[in-house]
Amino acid sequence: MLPQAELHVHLEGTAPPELIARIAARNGIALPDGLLSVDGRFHFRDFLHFLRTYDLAASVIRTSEDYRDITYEYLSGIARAGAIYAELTASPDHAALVGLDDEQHYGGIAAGIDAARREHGIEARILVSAVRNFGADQAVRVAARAAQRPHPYIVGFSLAGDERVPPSDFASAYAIAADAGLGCTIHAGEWQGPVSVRDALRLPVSRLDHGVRASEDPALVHELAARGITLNVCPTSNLALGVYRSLSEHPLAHLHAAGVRVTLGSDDPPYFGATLAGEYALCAEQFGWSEQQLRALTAAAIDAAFCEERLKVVLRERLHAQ
């Protein structure tokens, strides 16, 4: 019971496939063909395959309900397993396609974070992110609601899907985010190497979603811990979508040993067999770390969190206290 805080994590791919089942089923429609294996898991090859599953999970998703109950189910879950605080990736592209507005968007996930705090102690909050495929045009526009702050648990803006569409792209879109007050991340150095991470750091960013990568240049990882930019890593992610071959390859240790700040994220949990309270268990088996430094791991999700001072006051307070 390790207290546990993460900032990656995506909305949609929280719901395992029997929770998708049932919103399906009480959706009135059908699961679309191909999106589960024979075994009842989420069917995907490799890392473009998995975006069109992801999306064809999501494409059940129809209600505010809906969002309530995979918010609610995925709090509640990961704080019985010790989790005082979540960032949730929120995709109102994808909601947009299935006819919600951002109101009942962002309606259903609060409705869920409210409920799981009530029942369960855990605070969370919410990062708007635009798809990469859908455009750059279409990021300014998310950004610009975003913006607006139609949810006052909207905290930060981010940015996900193919990274063979560069961030450099997308610099309007960060402007009118970082303009607004809203924190900035995006997810860059997974598939595509260090060049990818050093466009994405002439955005407004502080925080990087995977930027494993990195690892391969060591000047720029000298100067990710310089201008203290903070890596949220989802080491199990990266093994089952072939990043890396093995836990021993991975540059998790290096990176934090170079003085560059880590966080442990999930990604998209049930898609890849990942926990997060798995992945701080991972740390202590694979790397040898101590308590100790798993708690510092929660004390720099909780700095980096895109959140309001004063929350990151009291979880300090429950980190230190527990």
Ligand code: ADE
Given for the second form:
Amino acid sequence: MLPQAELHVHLEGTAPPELIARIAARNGIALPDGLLSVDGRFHFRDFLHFLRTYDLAASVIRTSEDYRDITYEYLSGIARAGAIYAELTASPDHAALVGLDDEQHYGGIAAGIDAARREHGIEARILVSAVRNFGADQAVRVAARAAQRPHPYIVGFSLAGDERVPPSDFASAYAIAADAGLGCTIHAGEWQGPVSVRDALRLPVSRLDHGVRASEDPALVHELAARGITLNVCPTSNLALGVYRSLSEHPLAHLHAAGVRVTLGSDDPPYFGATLAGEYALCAEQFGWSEQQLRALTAAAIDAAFCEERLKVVLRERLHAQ
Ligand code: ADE
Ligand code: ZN
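Next, report the structure of the form predicted together with the named molecule; the form predicted on its own has already been given.
Up next: the whole complex, starting with the chain shown before.
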């Protein structure tokens, strides 16, 4: 089992339909209409529909214990498959919509992280994400709260949601997060092309979530490599949402060969039929990457992680020992 690490996975998006159903039942609420298709999977046609389905699923997650269970179940599952570290993208806006404050939200997530560490040895930290389509002012509020470090596991700031809202709108939010010492990443270059990546690179970010469409602009690929920006790439997500029609069209191997730092993420695993270990296996099968090259992906994730240096040392030791 190869040691893996991931930096791009949305916490509400890790909960499979069965867990969402269990949580809804214990909260005494019916599953929202339109959430699942007849085959029992999450129902969505395209990216914007996916975002709405994600919001529907998130709407039944109501308590601190719910967040604990989702976190614990996800981390234990990937730990059993070999993962040693994950940065979980949390969305305080989704938590606020169901009436949870930061303490309840992050407290639940942290309890899940602690239990998974105790029982499965995996480590995890939290990225605080704002939602683009909730607007720049709300993102500033989310960043300002994150800057107060409501929980010690919070290490970074991120931006998800509808990519049509440009990164430059969020310069103030990123300035607040970066000034507070939070690591910064942003979704870009998934639905929007190279222009969105260029715009994102004006923010104080060291990573991009997806970023794959930078591959359409050779000068931009060169810039990513030269600046040491890490792309957190999710090939199965890209296929499921139709960013690329097939893996043979996917630019991951090209970006990697051009010297761009890349890591693998599962994004929203049950929505896309992805697993972290599966993303590694896909690279071996599709691109012929060796075990050494796959281990280098984990090393790249540790290098780009926003956690404290002491933890990175421990993770590198684990990577080399396993
Ligand atoms: N929110 C949850 N998952 C997302 C994704 N993959 N892209 C953008 N926003 C998201
Ligand atoms: Zn994502």
